[in-house]
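Take a look at this single chain, the form predicted alone, given in structure tokens.
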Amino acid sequence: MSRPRVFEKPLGMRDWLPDELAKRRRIEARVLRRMAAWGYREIETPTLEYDETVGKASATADDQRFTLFDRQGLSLVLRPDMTAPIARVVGSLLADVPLPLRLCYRASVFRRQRKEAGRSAEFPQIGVELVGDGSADADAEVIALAVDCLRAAEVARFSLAVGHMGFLTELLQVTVPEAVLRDELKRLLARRDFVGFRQAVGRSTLPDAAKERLLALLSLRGGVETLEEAARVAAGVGCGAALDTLRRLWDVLEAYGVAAHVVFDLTLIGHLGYYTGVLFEGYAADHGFPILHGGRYDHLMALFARPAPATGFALVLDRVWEVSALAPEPGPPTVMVVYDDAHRTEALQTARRLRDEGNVVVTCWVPDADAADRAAERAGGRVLCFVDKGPAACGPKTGREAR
């Protein structure tokens, strides 16, 4: 294996230039004072957890997962996700804060690719959880939310997929009885590979009613009118509750004026396997990946000792970057302070005044004044001179300030 040259970096990551980290740090500044504004309290976690814990409570596969070693051997992991470190945070530190529990966070994950040629490993993300609430008005909190914060972070045309875990995977369990193509059936609607789930339907023994019904499954895609169209494809098969649950969900959605954001999508699955009821993904227009997700998830806080059923989302930083409208927000004015050495302590005692005032200044050493000159023309905006040629220094040509 050849060594990685100077300026190479792992596979997965990025670097972050001013201009690019200025408009993110906009997005992130605006999205979190929505969330704010919904009763959210920010919350960090660290970096690092136990793989044994966070790690596997996660249900991120092992060979996606960072693992190390600590000096006692144990094994240690980078966060594959935002919500099991903070399920262990309510589980532990806020154990005696009563239910329910508003968090939001914004932190990188860290999630090792297959093919990780132009593939990220490292993902910056702004999310909420909500735990203790088990109703689908909490379900619609967060997708009211989530829909907010994408307005904050003007992202001008985007839609959300909702769909139901225990829809799916009732369906899947009632209709297929094998286990083996069940869980290439979920594999193939996970990657969207809908040529790859009829080619398995049709190739595989079971009944022409059981393979009508999972075709069916696929055009369970559309407005509330496909809640109808669901009930009518599950007939028999026991998704009541699930469907009841999504109906409630419209309602509460329509009464936060947010419904117009929102499609149903009864073939959506979680990429993570916690979840439980309610899911949903955000997409913006031109763009081909997800640019947030979400969902319930009511079995992972018993994992940390707290029983409580929970729902969240997190929008994927670098993602919405891409689609918002946002530009970096206007700093003030740099003024450029050059000085020679007879003059340091007056020109930096200027700089810290004008700091202390509000302004961006930055400082200049120069030898002599033909130097200031050059440093001057070059500055593009107010420089103030301290140098040994008094008035003469940087020019009255430039238009510059002397001292």
Given for the second form:
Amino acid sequence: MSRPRVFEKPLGMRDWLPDELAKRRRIEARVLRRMAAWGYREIETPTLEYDETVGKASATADDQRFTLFDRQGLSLVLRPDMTAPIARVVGSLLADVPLPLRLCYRASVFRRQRKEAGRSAEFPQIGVELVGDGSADADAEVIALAVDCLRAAEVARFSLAVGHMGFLTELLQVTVPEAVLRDELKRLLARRDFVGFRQAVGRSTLPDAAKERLLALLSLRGGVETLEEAARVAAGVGCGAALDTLRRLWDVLEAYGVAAHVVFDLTLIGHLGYYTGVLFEGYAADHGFPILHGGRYDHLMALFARPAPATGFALVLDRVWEVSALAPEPGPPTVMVVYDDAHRTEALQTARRLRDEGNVVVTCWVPDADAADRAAERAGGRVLCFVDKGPAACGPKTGREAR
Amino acid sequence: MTEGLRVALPKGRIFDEAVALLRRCGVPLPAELEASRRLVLAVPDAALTFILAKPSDVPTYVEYGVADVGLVGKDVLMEEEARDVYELLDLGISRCRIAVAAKPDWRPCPAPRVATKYPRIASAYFRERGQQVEIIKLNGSVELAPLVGLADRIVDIVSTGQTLRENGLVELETIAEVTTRLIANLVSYRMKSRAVDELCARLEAVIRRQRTEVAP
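Form predicted alone already given; the form predicted in complex with the partner chain follows:
Every component of the complex follows; first up is the chain already shown.
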């Protein structure tokens, strides 16, 4: 690329203008209030981390992390997710705080995009981590909280798909003895390539029963009845623990009253090799990309010297922003105070009093009455003039007030 | 929420067979579809909207969710590798292959050049085989390249092999078999699962019937 022009910013970065940001802040405030109401306390971590630790522990591929060097030549990374930094904190600064820990965050994460220029590279996220509770009830808690957050953000129609890495791993482990084929099948599921999956199964030398089981896996998606179907498909190959978790998860979600938003999809893998148990994705009508990712990552805390089960989710805030019905909160009325040198003190003290009373006040110094006239004309709302020979525009007829 | 399914159809090589397949599934495609220059065609009775796109753009429309599903050749999917879409069905139509071809007297040379419309596929193929080649991206009439000395080999779509023969080229290796696939957007696959599943079921039924008819 040639030298940047003055209006350009690095690929994948975006600006948030006041109206857009006001809506985003409103979403954030409402979502954070829900998270707080569930006992999640907000945490902030640095934008830069060590690539060797936090970068490698994240689910983000090497070529998608933004890295740079510090003065000692150590690799730094713009945090590619918030889960790994929080794991670092829980394993170090909070090492003595007993589990379970409930933490939430609002932060941007950074990922290089492999494809075209228009794609985001900075993602504003809001999310939670629940560390130290491995139960199905904990899985259900974060899913129910995710539903609560999407409602608070006024996303009209949404749905969550829930899968289980353990189910998939065990089914493949028992059904496909050969590791190379097993990895190939996992990779195809992660790429959502069902045609390739069927072809790989068809080409293999597996017995017919195994082939049938693998092909049946592809249709394990739908309501709670999917779990019975899954039990039938997985009969004799284990997966019992995973299915028990999912059954219990469903019961808890029903108790929370959010089961109607949830469907099962046992082909779901998410980031390859990251999630270890229940995982989920959220979708909104009229938005082509998932708006939420989450799941259980029981291996991660061990990388930060405090082995513990953990689960969580993150809302992709710019996508939620696109589908949210919320409007920016209407602010208090704006008052313009126009003044000249002779009335400066009086004007500024009035402005202060009005601000203390909850108004938005902008001030405007003018050299003379004519300039005051023009300033009052430009201002939209209420105008207070502190100028000798108050201008014509500051009369009761115009709805503006002369001093 | 847009109700009904938005289906991206590729113009060009696959188009006629794709339309015929959809008609066999009982999709009431308007008769003017082929002749019309319109790019968006609604069929309200069937709750379907068709988007007519350039084949290599079909995965893009589907990934961004402006089309819920799309019909597209595997060659395009391989070339547009990083597209995040569901690949649901092999429709079995427009069967062909991606192959390496050259003049009959081709011999390995120290600085090989390969001309292709599929730089990503070609580059991945030769790298996997431990060969470093210079890839030259062309936008059409790839067969020309070896004839005029631009490249010593080409990577291109071959269906009957007639174009190769007419230009005095021979097929050296097959890289991949190609058929048309049904792909779906990540969100539509969930939020419109009933409509997507129904379309899949109808297509599968027709494909199965065809397969048994073709079989001896």
